[in-house]
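Just one chain follows, in the form predicted on its own, and it is written as structure tokens.
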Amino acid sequence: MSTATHEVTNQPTPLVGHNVYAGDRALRDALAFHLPGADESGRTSFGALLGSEAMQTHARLANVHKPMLHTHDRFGHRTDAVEFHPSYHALLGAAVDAGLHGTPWSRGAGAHVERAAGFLMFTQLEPSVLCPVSMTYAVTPALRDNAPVFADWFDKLASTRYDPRLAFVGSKTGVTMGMGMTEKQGGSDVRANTTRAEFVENNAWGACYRLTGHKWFFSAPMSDAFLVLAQTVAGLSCFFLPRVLPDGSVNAIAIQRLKDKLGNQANASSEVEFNGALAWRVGEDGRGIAQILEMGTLTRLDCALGTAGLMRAAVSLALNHASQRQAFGKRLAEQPLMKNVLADLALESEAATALAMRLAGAVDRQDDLFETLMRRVLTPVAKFWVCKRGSALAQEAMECLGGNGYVEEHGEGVMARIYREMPLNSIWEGAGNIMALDLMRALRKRGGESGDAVQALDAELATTRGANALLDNFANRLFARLSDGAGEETDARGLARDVALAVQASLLRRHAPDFSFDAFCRSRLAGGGPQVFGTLPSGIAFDSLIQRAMPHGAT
């Protein structure tokens, strides 16, 4: 006698083995416009390994068996080590050999703009492997401020070869960087930690010094160095801080506890403590400041990458979904409220991957004043803006699936991973209210030798006036408030809001189809701004916007 009770039908197939470059419209059109011309075949293979099945396998358990810390080795001597389930392993190598890590430094114009389609792409798989990658990204050009360090360090920074090896730097084949700046009393208020360094000696690479203290978040603690704030008589200075000492010891540097954290599980974030560890100053004694603010600005690029990589995931999870799943005698992506809520959801994913791009062309051409200005401006914008949007995307997308999109499954569940995950980018490297102020303070700044923000972002604008009148009324309200001063601080928030949509407008106007610029003015400069998910108005042209965003493979 069957035992079976049901059969099981209407359940959407997996979305599996597509190419996570060939189907998204969004990127494509963005880099044609930042690098006409160049050649597609690496991002193409790059996107059919990053949606394949077997880096989603690796990434399931990357997730699933999280970073173990060993303190100690069964004899009791202390270890400090972290153990890592060889699919992160798999994972970070991937990324390494992908160049996604300190190798554009080491290559010419456009190297920016491609490691950043790459990173925005790879976060569609695993964000959190990323971590390491995204530290030595920042930190390779500040090692420029002490020559020696640079001089033995750089080409391995650049490598494209993994080597997760403890190991000096003389003998590995490539290597990774991290950061350590948040102390438990201080957070973002750096100025307050209390890490001393006492000067030691001048010696082959430069002034060293001995670290006593703690830092209270220390992510990817298997890097082979480390840049970290710490007091000197002069005040608050960066250093260079190695796992291995040039005389092969393993350098005094004590993990404490891993963090157990909502999401990021894959990367171990640590606790740890400075016990006599040996570092070497980088750059002026007492202005390390200065030097964590060049940095901040590359690591809040990847959170605006990253969490435009999210956005795209989540919003093709649930395009997957309602293509296939049926409700009422239709697909959900036939349903005419269901058709508002995923073109809404694609709407926003689009102008984030064009804001996040913007800002990572701008990182490319450093040797532009305009371009360095709307550096300034984008980058607190876009880590904002994009950031914040994120999680409530990720909520709505999640609920697209139901019940489903809910459900962990072991690892499976990757709709619920994107979840966990999105609030992070939003506070790592600066949180809201630091992000906004930061652009107040750069708006506010007018003329002198370094250039005028404003200008810079009212010509950013004027390639595109006249195009709607949406947008340019919006603009001009923009440009009233910002020069009366930008405002008072507790509009900060609004601010960087509204510069975003513009920007986003704009950006919009320039490579994406006229559908989606004016679905974008409709829906986001008109009224009070962005509301509910699934809110467009009537007239959007919800069949184009679902189907551009529709990932590859997917029906």
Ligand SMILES: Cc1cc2nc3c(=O)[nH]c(=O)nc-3n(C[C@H](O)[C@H](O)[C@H](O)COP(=O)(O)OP(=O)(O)OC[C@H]3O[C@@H](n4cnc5c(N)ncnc54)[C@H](O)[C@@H]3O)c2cc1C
The other form holds:
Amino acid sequence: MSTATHEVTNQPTPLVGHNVYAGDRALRDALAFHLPGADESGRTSFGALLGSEAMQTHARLANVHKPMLHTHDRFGHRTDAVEFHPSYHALLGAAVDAGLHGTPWSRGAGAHVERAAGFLMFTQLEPSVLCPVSMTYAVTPALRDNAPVFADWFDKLASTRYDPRLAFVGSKTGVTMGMGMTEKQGGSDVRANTTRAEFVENNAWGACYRLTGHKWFFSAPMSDAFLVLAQTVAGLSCFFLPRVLPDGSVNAIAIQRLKDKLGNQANASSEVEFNGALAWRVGEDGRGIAQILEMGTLTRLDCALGTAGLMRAAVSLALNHASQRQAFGKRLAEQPLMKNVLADLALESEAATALAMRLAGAVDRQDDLFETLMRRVLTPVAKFWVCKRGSALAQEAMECLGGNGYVEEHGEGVMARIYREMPLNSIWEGAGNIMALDLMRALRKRGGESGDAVQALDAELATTRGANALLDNFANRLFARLSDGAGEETDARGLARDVALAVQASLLRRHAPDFSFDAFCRSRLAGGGPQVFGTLPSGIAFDSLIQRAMPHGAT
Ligand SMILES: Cc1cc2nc3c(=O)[nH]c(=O)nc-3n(C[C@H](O)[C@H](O)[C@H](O)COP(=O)(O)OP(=O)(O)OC[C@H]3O[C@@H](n4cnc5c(N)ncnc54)[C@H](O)[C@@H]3O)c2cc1C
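Here we have the form predicted on its own; I need the corresponding form predicted together with the named molecule.
All chains and molecules follow, beginning with the one already shown.
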């Protein structure tokens, strides 16, 4: 007996089996700008893997089957083990295999830009597993300040062989690391940390301490080691805290519970206590904040890259849907007002990619003072602005899918997962206000041996002076404000937004088509700045913007 009551029509086919590299013109153009003439074959094959049904399924399963904490075995012994779905390990293995963690530190020029592109592409799965990958990438240079630890761990941090076993570093093929700063009484203000470090002895890994205290947020607790902050008699200091000690015993890190979060489900974020855990000092006694911030600047880069990747994924899904779904006698992508929305989303996504990749380029060229200064400026700018725009873009891209966009369907609703992930990149690694205030500090420090960030910004924008009167006027107003001391603390967010917009416009001039640059200047630099999406002024090349952003495979 037939139970059919109707035929299912006008439901788009999902976006699957596409190449997330080949179909991303904005990313390809950014890479051609930063690494002209570089071989694209590795990126293209990685892009095919990341668009595959198999990887999409892993991302879904890793998020639907959340990590489970086992604090004790059935006999009552503490185990502090986190159990993951096999898809979690498949995803983490693929990221490590692609060298998205510590590997670039073992490679030559261009490695950080290549890695940034890979990270941005991987995020498009919204796998929620990249937190330990990012932390491992970021920790590697900071670890150099404990030479014996670095000597024993570096090869494993850079290894492309994923090894999730709980074992001492010597017997592992590869390792990952996490970090612990945030405590209950303060996250942004880490000076409030109360975890105590008591000196034990000097041994093969340097000054060894015993840590007592807690961390309120401690992601990826199954990592092999962590950089943590704790108080010595000299003040807040940075420590290397391995999970397995040189004698093979497990360190005294008790996982209290896993956080019950809005999104980021595949990543185990925990609360931990240190009950006399052994740790080795990294860097100078009492200089822990500066030491761990070396790591923080790189995880902030990843917040911008990851958000740019999620934005690209959201725009691809919106375009895939709107180019198939019909309403009122036309495909949605042909409806004039929807064209405005899609073109505006595409423009924002491209600008986010350009800014995040520019920052990655600066990380790659740290032997150049100008690039060091640009990195100092663009780290808080990209982290603040790209992440702020990410949530707004995800909401609008979701709306392009209508009701379907809001549906989770056991993880098949990737758009819903993207939407839940977006705010996280804005909060962790320094929330929006902290980033804006950090930028203000960088721009207020004029002259001196370490260079002048305002002059560097001026030189960056000088490359495109005269290209567009709106950009020239915008930049003039910005520099007038900067020459006057960068303004009041209450204006710090406005300053971060304006630096971001000026740099984004300049980058679009350098590696996007004229129609993108023109649309960006007219919609973001004139009048009141960025508005609700879908308010591009008339005369903009809507069709060209949409075509440029169309993911491969969408019709
Ligand atoms: C899922 C998840 C995983 C995490 N994983 C880790 C981890 O592995 N390791 C780790 O160390 N931390 C981790 N964190 C913590 C995260 O880094 C902090 O939550 C974040 O830095 C903010 O700190 P807080 O929560 O203490 O908020 P607070 O510091 O209390 O800040 C609250 C708000 O006040 C604002 N604010 C603070 N100071 C000022 C000021 N002077 N002026 C204006 N505004 C201000 C902030 O911008 C923020 O909006 C994680 C967080 C989440 C959500």
